[in-house]
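Quick heads-up: it's one chain on its own, the form predicted on its own, in structure tokens.
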Amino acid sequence: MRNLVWFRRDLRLHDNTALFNACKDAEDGVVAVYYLTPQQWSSHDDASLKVNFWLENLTLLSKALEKINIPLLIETCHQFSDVPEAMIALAKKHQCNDIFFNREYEFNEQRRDESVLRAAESPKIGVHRFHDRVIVPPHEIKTKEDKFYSVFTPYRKQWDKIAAECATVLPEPTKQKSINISPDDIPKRVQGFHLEGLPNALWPAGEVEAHRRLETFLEKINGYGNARDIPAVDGTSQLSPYLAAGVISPRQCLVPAIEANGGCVGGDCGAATWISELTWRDFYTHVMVGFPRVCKTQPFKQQTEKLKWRRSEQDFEAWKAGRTGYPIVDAGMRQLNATGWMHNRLRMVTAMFLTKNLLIDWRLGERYFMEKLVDGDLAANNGGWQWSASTGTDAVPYFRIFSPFSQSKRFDPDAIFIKNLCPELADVPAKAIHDLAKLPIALRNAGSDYPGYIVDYKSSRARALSAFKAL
């Protein structure tokens, strides 16, 4: 018996459920495969930076697998629809009786995996699927009416009861019988993606780096509750790219977090707050599975499809470039463009500015984030955007619109972060940066070429309220 393990967004050796089980059951060795699907990735708006991150992690994963006698093969199928036939042909070629993989929950990915199951029926190849990308599988938490939750708080109460039972990490996969199959080289280029000159130095690949970041973060986790909202300080784990690519598992994060929280899942300390962020990851996946329309560019609140969004290419381009005249918004967008990552507080601020103050369709912003983010994940990105746009599940009420000035005053009081990303504001006093009326005067006094407001804040806020009330 030889097994085939199919890697996707689970690019790690340790605590990998499919890999562990494939190794446990194999008698004649294990073969691993990863499919490049560039046309599908392009249609999903995957960022070049993210694809490059995947390739770098694949290189390290291949070396780690080789040490336990598992060759990693790299094949190209431009679309997901090409994968089932290629998968069965590969299994036959290498005499693999069973295929092992971890579940993915997006609509297209689920449809691809179901096609693999059907293709495996005739040749009688076994298919084994595992929940691995989430802590609590989506279907395990339901309302009393056996429906998926659409509000976070009652979902969290159920999640808390189950999560501790899931907080175990698998042993290392066993070393396999050596087989006469050589691993493939990891490509340096992927058609349709520009991988040269990307800022990947900010995101070193590999499990070792992921766990180094986790250990560093655990040393300061008690202060996470306050530090997580301050973009000028290193107060977050910055593990999101590693979780999105599966270089570290959510269980590997949860286990030490529970330990730091005194053995509990809930509470109000820093560790409990971070556990809550892990819960949000599961919740947005739960919503995506229960309400698949969110995978299809549709709002969760279907009545908001009638919103009269503005069409302004000029305003949208200014927002993307970080030249709106609103400092905290521009700083966030410039961080995204420069690093492929944005502080979570700023993701909310920039998203709400686009959807409320500019009244531009959230789907345009969601797509732009995916095109740039190294940690782009459909469930989390869509959930965050629909929360900010008041179109999603458990979203912010439409009349609660963040003021960019109160946000910057509260979370970047000395404008350290803003000035670092917007050097045109270096000579502008922080108090003026946080003041709607004083900023234009301070800009003139400083001789700054920072752009003026592209939209009047008060009238834009009233316009958004009117558009939502019209529903």
Ligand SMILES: Cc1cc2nc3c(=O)[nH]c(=O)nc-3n(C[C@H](O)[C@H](O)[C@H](O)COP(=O)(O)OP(=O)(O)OC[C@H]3O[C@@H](n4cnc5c(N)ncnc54)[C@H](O)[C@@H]3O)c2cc1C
Contents of the next structure:
Amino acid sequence: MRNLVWFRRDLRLHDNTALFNACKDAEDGVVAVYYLTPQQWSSHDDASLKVNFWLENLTLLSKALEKINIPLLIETCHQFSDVPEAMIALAKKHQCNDIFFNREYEFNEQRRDESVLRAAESPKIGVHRFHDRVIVPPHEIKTKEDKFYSVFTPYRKQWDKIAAECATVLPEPTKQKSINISPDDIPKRVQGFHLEGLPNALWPAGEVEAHRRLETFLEKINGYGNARDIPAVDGTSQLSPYLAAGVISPRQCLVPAIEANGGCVGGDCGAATWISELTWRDFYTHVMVGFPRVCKTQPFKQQTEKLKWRRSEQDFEAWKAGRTGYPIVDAGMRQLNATGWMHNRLRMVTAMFLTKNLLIDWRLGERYFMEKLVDGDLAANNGGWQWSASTGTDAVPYFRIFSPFSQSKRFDPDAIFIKNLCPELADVPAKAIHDLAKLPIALRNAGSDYPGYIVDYKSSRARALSAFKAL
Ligand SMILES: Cc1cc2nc3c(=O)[nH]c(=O)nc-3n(C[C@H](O)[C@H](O)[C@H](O)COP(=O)(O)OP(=O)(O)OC[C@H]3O[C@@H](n4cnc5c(N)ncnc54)[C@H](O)[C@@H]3O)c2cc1C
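To test you: the structure above is the form predicted on its own. What is the structure of the form predicted together with this ligand?
Zooming out: every chain and molecule, the one shown earlier first.
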């Protein structure tokens, strides 16, 4: 009996449920495969930075697998629809009786996996699927009416009751019998995803790096509750690219967090707050599974489909480039463009600014983030965008509109982060940066070439409120 493991966004050796199970009962060795699907990735707006991050992780994964005698094969199928036939052919070629993989929950991914299941029927190849991507599998938490939750707080209450049971990590996968199949070389590039000028060095690949980040973060986890909202402070884990690519499992994060939280998941100290962020990650996957329309560019709140979004190429370009004249918004967008990552507080501020003050469709912003983010993940990105645009699961109605000035005053009081990303503001006093009335005068006095506001704050806020009210 030889097993085939199919890697997707679970690029790690340790605590990988499909890999562990494939290794457990294989008598005649294990073969692994990864499918490059460049056309599909393009249609999903996957960022070049992220695709290159995947390739670098695959290189390290291949070496780690080789040590336990598992060759990693690399195949190219342009679209997901080409995968089932290729996979069955591969299984037959290497005499594999069973295929093992961890579930992915996006609509297209689920459809692809169902096709693999059907294709495996007639050659009688066994298919074994595992829940591995989130801590609590999406279907395990339901309302009393057996429905998926659409609000975070009651979901969290249920999640808290069962998450601790899921907080275990698997033993190492067992070393396999050596087989006469060589691993493939991992390509350095995939056509259409070129890295020119992008900062891959900021995101070193590999499980060792992911665990180094986790350990560093655990030393300061107690201060997370306050530090997580201050972009000038390195107060969060920056593990999102590693979680999104599956280089570290959420269970590997949860176990030490529970330990730091005195053995429980709830509470309000730093570790509990961080666990809550892991819960948000589970929640948005739960929402995506329960309401698959969010995978098809439809709003979670269906009545908001009628909202009259503005079309302004000029405003959208200014937002993308970080040239709106609103310092905290521009600093956030410039961080995204320069690093492929943005601080959570700024993701909310920039998304709300685009969808409320500029009244531009959230789908455009969601797509731009996806094209840039090294941690781009459909469930979290869509969830974050729809929450910010008030088309999603936010329990607060549409009138939640962050003021960029009070946000920067509160979360970047000395404008350290803003000045770092917007050097044109270096000589402008922080007080003026946080003050709608004082900024233009301070800019003139400082001789700064920072752009003037592209939109008036008060009237743009009123415009958003009336557009939502009209629904
Ligand atoms: C508009 C918008 C778009 C977003 N797009 C993405 C995305 O594409 N990919 C992504 O991983 N996160 C996304 N987020 C969530 C969040 O901003 C990032 O997960 C977080 O900033 C990553 O930094 P960190 O690893 O230091 O997080 P930490 O604060 O250390 O949190 C630990 C982990 O919890 C998860 N997490 C934290 N906050 C959230 C959240 N609000 N929703 C879901 N998961 C969360 C992440 O996996 C994160 O790595 C988005 C949020 C918004 C508002």
